[in-house]
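One chain is shown next in structure tokens, namely the form predicted alone.
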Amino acid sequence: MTDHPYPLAGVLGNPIAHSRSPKLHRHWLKTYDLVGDYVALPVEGDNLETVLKTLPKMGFVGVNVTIPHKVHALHIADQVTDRATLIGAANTLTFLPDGKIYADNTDGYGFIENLRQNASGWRANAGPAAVFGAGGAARAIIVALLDAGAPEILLSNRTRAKAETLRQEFGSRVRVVEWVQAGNMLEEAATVVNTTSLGMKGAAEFRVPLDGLRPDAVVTDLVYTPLRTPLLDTASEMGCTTVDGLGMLLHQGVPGFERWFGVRPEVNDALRKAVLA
């Protein structure tokens, strides 16, 4: 917790105007009657290190980092948590009193807490998890699922080489499936996760055949615009428990807010409404 008279935090990205993080953190600041503010900061990649070294001098106590800076931020940091190292990216930076930058990755934490809160009785060890996509978000999800006890990750990506890279990094509990066969993963999967932008407003459709979905599966989509993606709608019609992606955003913000402002905030319906407003 900072003793700064007016602590500032924010989110760095490019583009960043669409970010809901300012609504999220400002809701908590208001709810807990705390002094400070949280702002969106558009930052070009070439300027990232200069900006990160300058922000503490301007009263910033920490920042969230989003696309495309998560990997670069990890390399700029002075201290890095084990999970951020394992994931290979940072999304939460804290500026320490001595000026050093402490990097963490709370995406996997947010993902797991979202499932625990919104899919009653969900257990990672209930069976294999099917993961679509092999980008930065997928890395955090795979680490979190393996850590939570998933016996196996069935991984499929449009570019197979990227999926193979993750298999090499995370070991034999990750099995790569060709994209054209991706629908076949669903017959085994107790947990199904879309980490791609497919199905997002303005992006291509999620075209993987879903007829193999088990009705006892928990299906979640990291996309939250729209809140109910075609994947979640179809899964719901087939009897699956579905969890939207907004909760992951809300929960991943908790550890950073607690570090910066000294209060552990709650994720509840009032917060969801404020962020969606």
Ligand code: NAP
Given for the second form:
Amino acid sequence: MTDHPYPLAGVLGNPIAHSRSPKLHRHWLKTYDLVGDYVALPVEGDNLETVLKTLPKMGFVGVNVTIPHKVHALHIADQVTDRATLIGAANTLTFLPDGKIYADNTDGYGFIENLRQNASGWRANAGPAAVFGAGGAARAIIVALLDAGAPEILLSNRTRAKAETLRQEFGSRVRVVEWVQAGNMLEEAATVVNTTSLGMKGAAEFRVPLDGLRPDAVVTDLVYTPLRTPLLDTASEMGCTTVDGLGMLLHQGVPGFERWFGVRPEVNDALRKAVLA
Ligand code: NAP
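Would you mind generating the form predicted together with the ligand now that we have the form predicted alone?
Now the complete complex, all chains and molecules, led by this one.
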């Protein structure tokens, strides 16, 4: 925790205007009556290192980084957590008193905590997990599911080569399934995760056939605009427990806020309302 008189934090990305992180952290600052602020900072790729070296001199105690900076930030950092190394990207940076940058990735933590909070009784080891997508977010989800004890990850991505790369990296508990057969993964899956952008407002529809879904499966979507995606609606109609993606965003903010401002904040309905407002 910082002893700075007016600690600042923020989120660096490009574009960044749409980010909900300022609402999230400002809600917590207000709730816990803390001094400080959290701002969105548009930063272009080439400027990241200069900006990160300058921010501590301006009173910043840490920042979140988002697209397109997550991989580059990891390489700029002086110290990196094991989970950020495994994921290969950082989303939470803390500026240490000796001037060093400490990098973490809390996306997988946020994902797991969201399921624990909103799908009571959910256990990663209940059975195989079906993961759609092999982009940046999928890396964090796979690391988190394996770490939490998922016996197997069935992974399908439109571009198969990207899924194969993840299998090579994360080992034999990952099994790649052809995209045209992605629906077949559902027959075995106890946990189902959409990490693609399909179903997002303005993006293409999620068209994987869902008739194989098991009614005892827990289904979650990383997409949270809209909050209830067609995948979640269909899964819910089929009797599955469903969890929306907003909770992941809220929970991933907890470790950073605690490090920067010294209070472990709560994720609750008031926070959801504030972030959606
Ligand atoms: P990314 O690295 O760009 O990956 C995008 C993924 O979507 C890839 O697997 C891509 O497949 C797939 N995809 C895109 N268009 C497709 C299409 N028309 N048909 C089939 N697959 C398609 O993005 P990301 O960072 O992983 O983010 C993915 C989603 O997760 C976004 O909607 C993002 O907002 C969301 N997200 C949410 C949270 C949260 O806290 N809830 C956190 C992180 C991300 P290809 O490899 O074939 O292109």
